[in-house]
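Below, in structure tokens: the form predicted on its own, a single chain.
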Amino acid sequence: MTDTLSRRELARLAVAGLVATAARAAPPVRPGRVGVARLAPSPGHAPIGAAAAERAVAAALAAATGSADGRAAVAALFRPGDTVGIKVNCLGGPRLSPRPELVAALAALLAESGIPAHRIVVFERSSRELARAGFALRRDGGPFLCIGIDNDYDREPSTSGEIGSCFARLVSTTCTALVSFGVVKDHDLAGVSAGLKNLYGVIHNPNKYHDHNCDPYLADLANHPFVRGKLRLTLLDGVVAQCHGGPAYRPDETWPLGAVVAATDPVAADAWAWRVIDGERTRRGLPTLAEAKRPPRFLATAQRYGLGVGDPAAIVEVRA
């Protein structure tokens, strides 16, 4: 049995989602606002308890949206008829990827808001990366689906600004709503890899778009209708963060940030990560990302496109 969905299964999910989308209003966005919940690392990178993960995710969501609790936050952002794709960033392997417990906590909140398990889809570029990061692959059954794109892209590219790419059919056709679930880490070309850089995993040719600190390419990708029209939420696993040597995992460059981060403004989430990473680099006597000639230039471009707030100094951090 393959871990990718068949064309018939994808089409069924897409039709169900499109019917729901036709009647829904645009979800609320809090420009420049980032919710941060405390979650201390477990010794030896042991799994985080389900209850602690659920509390942290719910608290971060409530802080980001100004809602009474996590359930209310999810209900404001998603509808029971949505098909929700949760793109996780597993490039860093088991020690620098979103923890499965945190992803499961988000999926549980989505289910509580009325979204059926078969329309909650956790995905990454490949099944191999998911499995390596500790996710159980699943194309049916369970509390949510978990599959790799595995080269299942649109046959023809579409354009946005300076990118021309074939998108994963999960993103272009099937999902009506997206969540970018990334990590907080340095990137040797983009400067920061958090929520927006994670989205390079939904196109077939991200290798073409790393010049000039990934600017304007990351902003152009986020401005594409497949992303701009569907991306509702960014979550970051910042329990352990990395300030240098990314995007690969470098244990000597990590530190216990101890945070779960949420934002409805995807640009603000990355600007917050930039600020935090620069703070740790300064504490270690490293040059800032700008001094290292790799500032996340794409954030200013994304702000010009009206995608969110890209100035780290303008971010409002709301602690849960």
Given for the second form:
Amino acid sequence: MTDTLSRRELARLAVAGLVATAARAAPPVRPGRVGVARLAPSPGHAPIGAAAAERAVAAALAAATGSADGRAAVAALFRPGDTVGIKVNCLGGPRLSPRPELVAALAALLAESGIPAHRIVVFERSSRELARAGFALRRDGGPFLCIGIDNDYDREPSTSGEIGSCFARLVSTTCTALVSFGVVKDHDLAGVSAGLKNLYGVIHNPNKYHDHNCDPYLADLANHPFVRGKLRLTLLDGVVAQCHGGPAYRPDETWPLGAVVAATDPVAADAWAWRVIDGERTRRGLPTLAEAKRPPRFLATAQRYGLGVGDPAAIVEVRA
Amino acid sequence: MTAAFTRREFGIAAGASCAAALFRRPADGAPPAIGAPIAADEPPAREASWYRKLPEGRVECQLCPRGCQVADAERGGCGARENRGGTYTTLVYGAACALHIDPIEKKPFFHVLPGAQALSYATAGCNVECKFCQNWEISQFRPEQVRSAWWPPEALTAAARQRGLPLLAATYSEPTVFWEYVRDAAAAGRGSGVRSVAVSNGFIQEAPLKDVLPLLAAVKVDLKAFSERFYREVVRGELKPVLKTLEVIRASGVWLEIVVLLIPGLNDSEAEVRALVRWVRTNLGTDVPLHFTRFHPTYRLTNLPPTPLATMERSWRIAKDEGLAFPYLGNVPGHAGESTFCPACGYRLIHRIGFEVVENTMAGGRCSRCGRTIPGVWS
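May I ask for the structure of the form predicted together with its partner chain now, the form predicted on its own having been displayed?
Shown next: the complete complex, the earlier chain at its head.
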């Protein structure tokens, strides 16, 4: 017996190693695919219950990824060594922010996949916004951490296309993986505020980047290595959605969409949101977002950057 | 652990020290103390002065030419104004994030009380985003991201008076975004012998400019280039409204000085400098001081070198050749271009090195040798 390898054996091993490395390095992305689970709103804005939230999140994840269940989906997207930042969008206050029970359901799945509680970090721009939206702030203990960025940004700006921003250190330094957990709502300037617009909350100066319907700025942000290299998943709380008057909560402009949405393609999630918002606007006799001069044009730019599918007509909705 | 300060921390520490030195905290239960820190999660909110309400709870800001239309819960491009339920609010009124005593030459004003010290203040925020901003750590952040202290207008005036300072200077970031604060501080100072000056990018609408101009002793405007392209790509603003501002200030009689930061390869060509100088000569006259200052790499333009001295001197010569009476150079310590010369007889009237006035031979606003009137605010 010899310890040396033949050329063919060496080549096989090398190929196997490359395949294994690629499989571990690149979590699966399903371009253009959006998973949608049903979850009806509770009467009187009552909490929806942990069990229902867990079922909906798991179902949406499975539909988005083609996995057998939510646990398998999360295991494919994240690794036990990850530190996962879950950016929630709480600008709309308690009635138009991701429900804490949905966020907790995702955190529970992450924990089941082996990620310890202290490396699951739910965050928003400020502690105040989190508390106002019903999240319990937590710097240690509990099933996950929940903290505001407050003023913890990088000391130097970092550039991507037209944007130059200091990133939250959570995003640039601490987290190895990100989840954008937004809502489904109209936005006065961007057109749609769903998964990508939520990410404006990770930079210090989003107010500088709202011209021209946030294009190309939102795409530039999503294309920054801190985001592009880490964003694994978009989840949207579409239990109640808002088709007009955003980003602030306007109860008369909401409707019970009854959906929890998941996508590994962040652009597709927003394109889907555009489609359903325009659908509701049309039903109400409102002009479409394009007619209202605020089409989410950043989606086409994001598609050009290769970040995902930005054409609403090309989105494949997979119902759980 | 490091003992070094960031520029922002240093500014805050300096401001806090200044506050502590000047004022004592009132007894418990009193209103917020002068100089007290402002809670980051709740900056002071006060209805803005220049805006109009739009349908559906939206507002249109009428302060700067951006004319931001802002939905409820959103902010304008400056980050310092927020729509709160259909009422546009300023989040920086009385919220000083920097407070220093500076020589007036640092602004720079070379024709305003030479050698005087100015109590200089700023708040967070700016309505443009210059990629070369020297003060980006306050100008490009929102109020809640920068530690600020409560310094209402009357307190600024009182502090200046207490220290024997003749001037208040709204500077460092962009006074336009705290224009109500500038207005009220200037008005408070007027009654007590403290004059106000503003150091601005000039990107402001005409109405608010004219509202506050009569309260100011002088304005320095940064004319950042002489091309719309530069303004669009490097500043995220517009040139045309700035030129209009210069004309309005000049026509008002309020003392005006202009600064042009020369950035290698971006705005320092001979043709652009000459066009700028000619515009100044034609539209503002030959007596407006025009300062060319030297660029140092910072913020988002760390890839460019400092401006070569040859470029600075060429621009200075162009201004002189085109007939401007008071061209200056800045950030070139010890250069003759820092000093004031009589345009009639060439006599050196004010010898400066850096921000230091070494010698001042002016005689009551006139050349001490030939008697030529030298325009400015001299007393």
